[in-house]
Amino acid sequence: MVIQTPSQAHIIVLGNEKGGSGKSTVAMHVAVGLLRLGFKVATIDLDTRQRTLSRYFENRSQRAAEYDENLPQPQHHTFQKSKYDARSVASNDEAWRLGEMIGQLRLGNDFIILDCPGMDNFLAREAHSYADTLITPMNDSFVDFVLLGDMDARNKRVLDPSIYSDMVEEQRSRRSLRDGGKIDWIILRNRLSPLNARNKQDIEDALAALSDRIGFRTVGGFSERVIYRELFLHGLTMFDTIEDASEDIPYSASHIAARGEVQQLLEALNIPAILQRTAPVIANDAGPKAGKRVA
């Protein structure tokens, strides 16, 4: 396995046009995780009116200042939406100014992060064009699912893709005819519940069986954990914590379950570059970390 040099960027999208799906706590420790492991990353914020991913990033430069703490940090964007009013030329402004962004990105960096919006709009669209890796995260429901493809409600059997597979097949083709590559698409079933309960029976084997259709992977995402959103206000994560933590941010075994997922997710990414840099660097970095003042 070759690792990959900057002008071969890695683009991971992280798309769902459901919000609440966790698509930036994911691309939050995606990007940390990457950083840790010693790669280039940068991200772009593709949400331009919660920019959740940004406000992210802005909490941790914050605490990084405040706490003299060496936190690594992407080359982050905020994507700026579209300055006219008409809908086509609005598009075709946006279209150009991502491919560009993009472009530019691609020439310093090992990964490149897009973070959609949970809605359908022309940006996210055009934001999975450009995926080599598309995870999409989903709360492990019906709710969710539906999203994926139609169900029959009086056997649970999967009739045909829907809106949202529709679109990402759409996407598939035009990265296709654009450069020739290819989108590893990956379900993250979020939220899972700890017992083997019958809905969560039904779930996978309603993926297994739309997965055989529009070709997908199916991966383990992260618990229904509330470290996971204290750590938003830190601007930390999961990889910046440490057995002793600092007094605000309290260390649990729930820590380390919760260190497990993230690494297990970027371990499923299934890229050659990170495989080969294997997770416990991640686990043991040595660097001064969140939760410990640096004197």
Ligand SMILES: Nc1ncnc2c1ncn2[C@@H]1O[C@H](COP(=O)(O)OP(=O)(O)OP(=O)(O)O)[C@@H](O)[C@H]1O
Contents of the next structure:
Amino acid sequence: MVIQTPSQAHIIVLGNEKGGSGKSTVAMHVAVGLLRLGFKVATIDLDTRQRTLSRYFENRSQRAAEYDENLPQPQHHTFQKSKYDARSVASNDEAWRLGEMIGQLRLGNDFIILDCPGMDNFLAREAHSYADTLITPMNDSFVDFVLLGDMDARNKRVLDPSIYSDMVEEQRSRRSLRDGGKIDWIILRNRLSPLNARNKQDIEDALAALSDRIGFRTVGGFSERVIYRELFLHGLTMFDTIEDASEDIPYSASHIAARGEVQQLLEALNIPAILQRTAPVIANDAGPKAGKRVA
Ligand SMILES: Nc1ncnc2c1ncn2[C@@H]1O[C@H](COP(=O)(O)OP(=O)(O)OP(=O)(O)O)[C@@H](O)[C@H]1O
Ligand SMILES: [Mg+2]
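Return the form predicted in complex with this ligand of this protein as a structure block, the form predicted alone having already been given.
What follows is the entire complex, opening with the chain shown before.
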């Protein structure tokens, strides 16, 4: 079968100005999932302060060396904050450097993943304006929802788009002016609890009421699972062969379920090149295996 890859890199932005919603977690899982499907992936960490994604790939390199494991890596870049103090000069400098970086990475890669900081800043706005796909993870709570839409507390009716939605709308216009392109905006519900069915339904209803008005779609979410956080220090995801599953990383049914959730997200991106690469490619590579640390 002939597999088509995108002619120029498809840009996926992880954005939500609400901190701690899962942007970096989703970025690392999507990046490794795409690498495991054989795509060339570049990643850019725009969180110049926390550097979560950069730390994760550092852990991954260290892990590969220590255990002599063949762990696919993206071409990773940590974006450097401008050295200029004057705000307008710094903004121009950052905008120019980000544009250059994306322009260069576009040529040699199938995907570029940008991980935004959990705040509204110039760099995050700029990044949104380059998105082909924008993934916004949100915790399943009205505390997070109100950044998307204002709510009437008495009857839980959605009133209007809110600050983050307005920002996305602004960047959609910029994107359209720049190259006529469109942003496919996906809301990913994160840390879904197996309990609290009432709250889940309320959020689902509120998202449904807002999605047509501001143009996003929701996809099957990620559950609250220890596995999404415990592999961080090891630089792994559940798509990697877990060499020492019996030691510090117990292999469980949660690995399989979480892998299914990430795979579902990759498919929901609705990108033909991904859909052409069959699901078992990811699944066959993963699983527990007795292994030894390199001395
Ligand atoms: N589905 C999940 N199950 C369990 N823990 C999760 C899940 N998703 C994220 N986490 C944990 O929640 C915390 C916040 O996640 P993460 O750092 O990915 O969010 P973020 O949006 O990138 O944050 P920031 O805005 O600070 O950059 C981390 O400790 C992460 O391990
Ligand atoms: Mg982050």
